[in-house]
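Shown next as structure tokens: one chain only, the form predicted alone.
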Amino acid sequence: MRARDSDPVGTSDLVDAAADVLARLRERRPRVHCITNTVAQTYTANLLLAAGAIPSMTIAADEVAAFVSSADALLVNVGTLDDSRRAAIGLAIDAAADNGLPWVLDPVFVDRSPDRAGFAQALLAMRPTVVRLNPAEFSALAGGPPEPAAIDRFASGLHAVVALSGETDQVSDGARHAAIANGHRWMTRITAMGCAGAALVAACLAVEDDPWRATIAAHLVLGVAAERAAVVSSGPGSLATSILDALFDLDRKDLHERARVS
């Protein structure tokens, strides 16, 4: 793990800090806004709760910018990218930006359409606070592999953390970066698990000030969560609910046992 000579830190404080600031979540029960796609609605709406956090998740014009104004923290997914959801984006990111807050793009499949990766090109100018995506999605919108130091650099143009998710997620802000090795196989056959992901994110910007530190904190909740829902479960869909019940009775003990940070 690299840092930055100002700020040292370990494997242990990482865990420490994901602890309190899931401590946090489930004091302060911060709203978060989710424009997200159908399919990952109610999955991300139940994660979030599971956590401590409070969601939104309406996409209409005239009361999106309410909803975004009197929230935490904002996700923007383009996931299922119809035409209520482009014109609410840019009202919620307005919103968030108004009033100070933290947002998360997660740009699904940006890889499979010029027209969505354009469309996520033009949201990065907007200065995401983090940017949560897969391999394909960052080659799409970075033009190279994620190697290491792509993502790096990627991170310290967009003056944003980078969180590339894999079977190790990497989180970089261009001049820290760490990789988290927690979560189960089977993850990747449950949708809307990225997406509940990045909604969780958003929940620790809500209140944790490091946006690097917060995302490591996310990333690391849900990977332990999982690794202790695989216990009970006997393939996908029965982790998707173990998942929840795992995160809701997490505790810093159980970060520390099985925190996988380097």
Second form
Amino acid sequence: MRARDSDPVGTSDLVDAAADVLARLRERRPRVHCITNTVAQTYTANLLLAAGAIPSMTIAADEVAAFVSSADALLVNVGTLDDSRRAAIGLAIDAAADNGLPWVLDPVFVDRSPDRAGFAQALLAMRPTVVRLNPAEFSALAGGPPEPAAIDRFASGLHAVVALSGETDQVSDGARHAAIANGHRWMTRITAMGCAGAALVAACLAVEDDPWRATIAAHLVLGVAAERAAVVSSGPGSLATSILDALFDLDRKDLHERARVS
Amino acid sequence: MRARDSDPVGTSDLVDAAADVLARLRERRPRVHCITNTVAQTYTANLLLAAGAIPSMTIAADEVAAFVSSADALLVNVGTLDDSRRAAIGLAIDAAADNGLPWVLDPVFVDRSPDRAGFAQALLAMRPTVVRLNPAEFSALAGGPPEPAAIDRFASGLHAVVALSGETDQVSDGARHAAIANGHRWMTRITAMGCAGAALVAACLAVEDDPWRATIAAHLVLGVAAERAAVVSSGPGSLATSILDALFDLDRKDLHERARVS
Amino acid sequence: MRARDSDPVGTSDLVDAAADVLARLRERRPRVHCITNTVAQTYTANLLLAAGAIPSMTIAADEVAAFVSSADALLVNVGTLDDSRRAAIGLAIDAAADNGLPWVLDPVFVDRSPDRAGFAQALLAMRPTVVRLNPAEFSALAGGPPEPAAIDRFASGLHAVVALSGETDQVSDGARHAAIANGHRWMTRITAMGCAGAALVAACLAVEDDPWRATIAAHLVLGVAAERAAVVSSGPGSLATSILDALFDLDRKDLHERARVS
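Okay, that one was the form predicted alone. Can I see the form predicted together with another copy of the chain too?
Below is the whole assembly, all chains and molecules, this chain first.
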């Protein structure tokens, strides 16, 4: 964390905030509606359930607004972006706006499809609370490499929190910038890990008003769970399973012992 | 089990019947066509395979009737209910009726969408063999809380077996009512567990003519498998995996030792 | 392997070739676009990632060509064959042809649906590099039982490699015919195992110019990984997970110790 704002934040404070967020997830069990790609749906649902949240996933035009309206946060992932998903995304974002719900945009693979990149640009204009993306996706949308200052500018321009995934995750709201060095290298070999992480950000937004702290909390909780899980895993297959166990069981002490946020 | 019919059934007899059903699943390998939500498909298929059944999952209008006609039972789950699924459900139920196949209705999340609840009500009129639902879904469809007498009345009115999931599962055909206290609390933290359980009911219907006993068998087999699996699990992630192993390996002795049916 | 060609191949040489292919997968990380059924998507993606490849899965008409054009190989699986998938398959095969990419056809469950069988026949005429199928699917498409000579004739007629799965897998390009006796019986109890295996064939085609050797490599790598995984597994649930770990960790020595190719 680079202290560039007038209200500097201690890293221990951020870890405590993450533990508080996790406690509230388990107590309040927020509903998170996820419009996400078909590859990621099952793991995303299991990750949310392990953390305490309650997932729903429909993209049917007749019912998506009802689901979002009775939810506490929304995830919009643009993977496997067929016409039904495009239509559902519009309806879902409208319902989120009508109900004042926070929402997360995950512009997955926009670097592979110009059409998808154009669609994601239009979604950025609809004021997501958080945008979560990897370096290739950042470059496709922000027009340059993900240097810390560029991330801050991108966040400022969007009036959103930007979470850039990588060996070290970076979370910026334009004024505040944190770096989180938790996680495990096998996570990149598990499909939907990033997508499920973005859903966890949405869950945290449902129980924490400061979206920057909520986003950091999600990254710390998942990263520390992955490190605990790696101890009992033999590769990416068992890690995917063990992360769910670790997340279900994580406590404040784990977070303080392992969190690497700066 | 409350003995309210003229032909009282012993609980040991129900457990034996469940072991017989499991043996027949493994021997006959019935085909179960599943129209189910995209989140649940993979785990449902794996649960059916572990139990001995053979799943298929297409919802394509051009082929769903051919798949159902060559199957032994049908599952209709109304999750992620887009237009294709609605159309497929109609075609599949028609094909099931034409071929005299038993079918299970799982009206998932009808409490979250009035549109979906209306669709499920229409399906109830099409004479499912079994309806499997949770308390919130029961209240949305039956118009009141899931008291035992209300469950019996709902079953009688539908001429169906009703299976209400909960800490104790209840299975009623209107005249006979059993309560099954097996399972593990982590099961509620695994996505698709209920959906997959409903598919297992369909598989059991394919090899047992009495739908009430078949439904009890499915609940006993899954609940006991979960208890055996929990012994070697560390949380909901590993439990989901271990249930498949336990189900594949379950025997009559396990059922008699652990079954809690009354 | 029956030495029926003028250039006989030693089995040790085929195992070395498989180890080379695996090394190149890990180094080059080829992109494999998969049009596959919704049941198989997640496990297929995880298997490709564990092997070193990078999966993508969209079937959206607006973007499938862009994804295929920036990929190194294509998988076409005809499961859950709705209208969107049919359209995507046509666009994807065109893009593969335009870019000279190898592609694999997996005509899953053509024995259950005449409509699907007809569609698969049309795809066979579009010159897949490899066709991977089980005995029931072979009979539906080739019009007779999968005797070795019939497999060779089918391969010759198609100008493709044909990979027939079974207790012993057979791989023929018409002139060369290998039999691979690796794997584990629980694999048939894991959904999407064959589908994911076909995706691994596509990945191997991306890094090996001889499609017959590439197909053998995929079967050896997966079969040996399954055998290593079975040692630490308790049933099909844990085997599915452990295969990913074993595949991630497999080395040349494992292949030479366990490969049973003839």
